[in-house]
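We begin with a single chain expressed as structure tokens, specifically the form predicted on its own.
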Amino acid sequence: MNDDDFVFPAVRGHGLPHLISKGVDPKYYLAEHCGKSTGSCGGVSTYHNIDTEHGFFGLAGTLGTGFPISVGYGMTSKWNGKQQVVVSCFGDGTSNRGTLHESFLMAANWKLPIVWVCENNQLSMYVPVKDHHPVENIADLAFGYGMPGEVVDGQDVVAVAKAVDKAVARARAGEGPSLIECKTERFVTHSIGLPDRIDLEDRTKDDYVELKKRDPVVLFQEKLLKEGVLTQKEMERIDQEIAVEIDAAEAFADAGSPPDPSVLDDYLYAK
């Protein structure tokens, strides 16, 4: 993707993986999340991070509202002649919203340059996707809108990259939207403070042991080592650099001051 391509992150994770993947410095994200004036939006947006240089214009306030907003981005991308592409991410639970169907229809009819990416972690809060979706694959929805639909192993970094690259190239060429479903797993609770259950049954430590066998980071490390792309020493160096970057981001956020309430006049109202 290019810097000016748009990304609309899924709500879960608050967009941090998406921001980092496009080169946004996480320290500004963390400062914003902590309500500091040094944050990307001056500390007044919580997790609705804005980085216009990298194509981020915040998240939706409710699940499902990201679909029509992405259609708006897609219309802009098609009409401004810049060959921009929109990648719109959502979870398996959000796929049940009516706005998905309205937006898929508009995007397909107008051949908008949108790549719809479903991050299917198999659980909509507590409900397994098999209990709330009538077919095995959410990607099968694509057929009804005349666009390609592809299921990929969401634990395989390379498989996801290849699928998205192909869909981005198709969108940039003016051939319209695509739907990619990444089958992944959730290693933590739906959100902090909630029970970790499947239906009414608590997940156990043994469940996590099985899930962690397919940790995408570990699988990719093993692949890079096996193919000789990286050595163990190089991987340890990368881990150390990441730890330093995280510590620096935390220190940056801690050092920031809360915003002056007067900034709301500039951020919320037109003059």
Partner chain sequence: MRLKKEQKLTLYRNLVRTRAFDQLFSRRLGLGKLLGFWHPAEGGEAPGVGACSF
Contents of the next structure:
Amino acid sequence: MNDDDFVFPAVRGHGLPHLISKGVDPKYYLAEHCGKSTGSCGGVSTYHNIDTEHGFFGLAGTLGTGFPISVGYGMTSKWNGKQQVVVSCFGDGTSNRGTLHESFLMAANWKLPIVWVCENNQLSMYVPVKDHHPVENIADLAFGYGMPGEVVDGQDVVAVAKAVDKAVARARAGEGPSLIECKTERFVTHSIGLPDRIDLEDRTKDDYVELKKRDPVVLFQEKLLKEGVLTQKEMERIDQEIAVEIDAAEAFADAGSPPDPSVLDDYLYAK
Amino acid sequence: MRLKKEQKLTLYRNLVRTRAFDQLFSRRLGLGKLLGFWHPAEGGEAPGVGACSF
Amino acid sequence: MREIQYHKAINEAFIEEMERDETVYLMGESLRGANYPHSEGLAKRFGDQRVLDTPICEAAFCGAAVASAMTGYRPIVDLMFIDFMYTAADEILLKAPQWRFMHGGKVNVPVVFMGAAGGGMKLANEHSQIPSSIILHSPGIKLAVPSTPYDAKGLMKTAIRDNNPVMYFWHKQLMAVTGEVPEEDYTIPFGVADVKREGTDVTVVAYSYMVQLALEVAKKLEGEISVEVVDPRTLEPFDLDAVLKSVEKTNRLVIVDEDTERCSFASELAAQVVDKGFTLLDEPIKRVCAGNYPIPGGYMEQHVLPSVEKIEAAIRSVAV
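Output the form predicted in complex with the partner chain next; the form predicted on its own has already been displayed.
So here's everything in the complex, that chain up top.
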């Protein structure tokens, strides 16, 4: 993807994986989440983020909003001659929304350059996917709209990258949208402070042991070490660099101040 | 798509950075140093990282 | 000056703005075939990409319009009947008005939503509302409510050029009304009321079709009660000063609002006038609104909607 390609992030991590991977400095989002005027949205939003130069035009708190918004990005991409594409991400829970169907329909009908990426972590808060979706693969929804639908191992970052790359190329060539479903996991609670539960039952220690066998970081690390792409020394260097980045990001967020109340008027209407 | 060595390392770095920042957000919320709520990505980072790294 | 119909005035505003700015386009259901005459001839004139027929999926196309507006275009979304906006409530009420604000003013959302509002045609609950209060309860979106062809054209042109979301109610009962509209380019600034008739005894604030009813009553009472009719033309922004100025002269206020009475624009305006102009009033403020019922169909509609009789009675009750 290019810098100006559009991304609508999924809800988990409030889009951190997408922002970080597309080159946005996460310190602005940290400051935003700390209510500071130095944050990505000036500190008025808590959880929204925006970085138009990297194709992020905003986030929304009502799940399923991203589908229609992505259709709009797709229309712009198709019309403005800049050969842009859209990557629109959502979870298995969000796939329940009616806006998914309306937007899949519009995007397929108008052959919009959109790659729909379902990050299926198999849990919609406490509800397991088998209890909220009637068939095994959400990717099957694609066929009703004449799109390719593909399932990939969502714990294999390379498999995801390859599948999305192929769909992006297809979209950019004017061949329309596709759907990629990534089977992934959620290692922790839905929302910090809430119990980590499936249906009525809290997850157990054994559950976590099983889950960690599918840790995408560990799996990729082991693979790269085995391939000789990564060395123990390089791993430590990366960890150290990230520790420094985290310290700097926290210092940046902590140094900021809450916005001046006058921004309430400044932000409401454009001149 | 065949990934070059640097591309693999980019993916790896983005995964680890995402994990680290996500855990930072979770930690700070617990300490009262982050506002609102936090829906962690831990365990489910690869789809977003894989989709947006290149 | 030439006279044209209200729908023709809207049609002209579309043509002039679409010719002036190629980022302006129209989107909605069966627009190309002109299910309402205001989109007549546009598809032929501007081609496929600028007059778009959507599937029946309001949430998707309203949300798409929000994103399209953020990324370089100026969509006009025709919802056909404005009642259909409820099927895209998230997009129209939570996204369009709030997106700029929630993202620290970093993007603008220059989108126009429009639809046929109002009752009187026995079309019942889902085809007869004028849901002003719902829009006004969502800070961040402007609301235009034209009552004449002149206002319809001037306000639509301003709406299209505005860098913010605008909701535009056109009234079914006004569709074929004729009025003077100049041939040359003009716009009407938002937030500037128009005194549609001068008077000295009672101020009537009315908007959209209710202006026509108020004028009818004012004419009937001529020689008996001198009625001033103030048309705010936009409810957000709202020209409170114009209302206070009129009430300063008449000391009496009747507000006519076709929307449901409870929590209505009329209620809000009454509160604002009491707050800012209590000492100007010699009589209690009267509201003439739709009753607190769903708008019925058939012969029952007249019992719920405002009428000339109800407006006259309200004026008489304060003109003591």
